[in-house]
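Below, in structure tokens: the form predicted alone, a single chain.
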Amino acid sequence: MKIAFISAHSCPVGDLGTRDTGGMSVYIRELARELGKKGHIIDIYTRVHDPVDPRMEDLSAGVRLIHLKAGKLTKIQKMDVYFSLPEFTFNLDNYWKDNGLEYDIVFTHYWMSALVGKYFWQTRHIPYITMYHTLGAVKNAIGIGEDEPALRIASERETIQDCRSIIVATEREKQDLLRYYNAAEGKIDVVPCGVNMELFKPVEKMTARQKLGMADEKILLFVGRIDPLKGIDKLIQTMPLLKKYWNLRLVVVGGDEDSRAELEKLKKLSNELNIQDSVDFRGLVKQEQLPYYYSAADVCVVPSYYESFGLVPLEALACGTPVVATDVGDLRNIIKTGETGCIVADNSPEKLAESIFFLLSQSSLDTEYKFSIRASVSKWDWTNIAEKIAQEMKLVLDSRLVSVA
């Protein structure tokens, strides 16, 4: 199949961990590359976020990124993307134009790339599925952090209605498409995310630490956005009831100039309670870096009050890395509790650290330990992930075929 990727605004090769580049760059890159090592030829379409992006770059066979003018040649805020779509789409259409590139099918993530799937749709006919990644309706229900905007839900109903497929992560995400949008049942797929199996694996501890600068201590973990939802300031609230048992380091992946605000009131938390030495703000990492930062924890955690999978706990987990997390996204199909970590109810204080207790509790992992946690995630390769995508745009593509006849 000849494939046209659509992430209007948030380019798959950006920096993880700042806040419009997180799980769903590292799910499109991971999945082209996958259906790019099948045959099938895949075209990724984002907006210049830098004067210095090139046009066009081969990303791995089968697979080029392609950067289009829409609004400033710099990074801006989403809802600016949200009004620099119509340049997005007249300059998506002439560069197809222009090339002569037709695509069987078009796959758009997040809202603001299924109303420009639409567009083609409408004008030429192409069949898209779609992504969310997050739900708009759901974020609000929460209630953490900033509103979602109006227009954003009425576009997400309106691409709902128009799509012939939405990809979900989780069956409950398929629930809230139920409740919150009337989304056709039929039209759901669940397929899970996936995880680099060959990126991603164990690294011995000590050598992780020497090469990250860190002391032979406890070790915490929390890798992501650096955002409300993410329930950072609960995690640091454990450490107080934690710090009395151990010599006890909390690290922090993540962040950028765009989450300073939220940096700044973390950073005043731990010093209010006066564990400021023992919370190490490391900032944005690579992805070739995690393994070892996954590797030198004792173990990575999880607060947050939303996910739509929960990419992080599948990365910590092949690297041999027990997971604490709340049962948001597909996590309790994740963690095997008691085994390879522990689900929890909330992100309170509380029952974060009796669980987080609990695994540091347990003798120090073996290897052979460290390898059935790994073990434990194995079906969620990226390899076993894009067959079932690809199956499900053939079964699109077959629909078309019997509609037209």
Ligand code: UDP
Given for the second form:
Amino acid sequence: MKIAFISAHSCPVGDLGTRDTGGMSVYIRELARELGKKGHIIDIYTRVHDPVDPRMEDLSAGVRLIHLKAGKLTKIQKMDVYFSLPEFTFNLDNYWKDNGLEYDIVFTHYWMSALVGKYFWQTRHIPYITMYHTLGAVKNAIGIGEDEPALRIASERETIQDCRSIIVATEREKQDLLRYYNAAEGKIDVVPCGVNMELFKPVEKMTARQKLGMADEKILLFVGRIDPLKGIDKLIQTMPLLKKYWNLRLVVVGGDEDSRAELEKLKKLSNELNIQDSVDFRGLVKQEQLPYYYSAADVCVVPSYYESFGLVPLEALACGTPVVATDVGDLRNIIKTGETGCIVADNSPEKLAESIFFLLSQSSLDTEYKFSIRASVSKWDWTNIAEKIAQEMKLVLDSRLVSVA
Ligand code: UDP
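Form predicted alone done; form predicted in complex with uridine-5'-diphosphate now:
So here's everything in the complex, that chain up top.
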């Protein structure tokens, strides 16, 4: 198949763990690479985020990334991306015409790109499938952080009706689509996200700690965007409950200049609780370095109020590290409580502390146990996930032939 991926809002090769880029970029990059390996042709379209962005670059076999001008040639606010969508769509249309490009199917990511998909369905009759990654109405219902604009929810409603198929990563997200958007059940397909098992592998704990300059103490790890929805404040509040038992350190990975205000709040909270010397904010870390962080940690904690899926827990488990997480995204299917970590009903510091205490009290994990944690997530390897997505695309194309006939 010839597939156009549209990711107008975020560049899949940009930094991860910034305020706005994380799991979705990983998803696009990894899925495209696996589909490319299977012989499909994938062009990923995004806007120019930096004047030095190359027009076109080869990412891997069969996969190209193409930058199109839309608005300023720099990083811009999310809503400014929305207002630059007409220019993005116009430039995309011309790029296809100028280069004689044709696609079987368009796969759009996030609500803004779905609007671009809708345009090409209406003008060229190319079917589009879409993945929203997060849904505005669901975020607003949770009510943590900034409100999502009505414009977003209206755009989601419009494209949910119009697209050929909606990929969601969890059964829970499917229920959200039915409940908040009255989506047609038959067009929703649940395909989980994946993990790169080649990249995320266990490293011997002391080797990892030495590399990262970490001491021989109990280490809790948070990895992700610094966003109020991630519940990092709750994890910081958990620290005083546990510190009386061990020399304990919390390592927080993620966050760039745009996350400064949120980071300042978290640092202030650590000061108020007098644990500032036990919390390390490490900022953005390249994914290639993350296996060291996961392997250095005793427990990875995911105290989120909401996750569309939750890649970080999969990555931690692939590195053999147990995870304590709230019951969000698909985590109840990924983490086996009592075996590979614990699912907690909510992110209250008391509940988090209880589960973390349980895991930290286990005698040091032996190699066999680490590899059993890793083995528990092998079915989420991207190769398997890409196969399922390819099947879904074929179904959409076949049903189109039937409806045309
Ligand atoms: N990540 C990273 N470096 C960082 C912080 C995060 O590479 O400093 C990556 C992490 O490996 C994961 C992704 O960003 O793949 C976050 O995905 P997740 O699904 O956990 O959260 P989302 O960003 O979708 O809310």
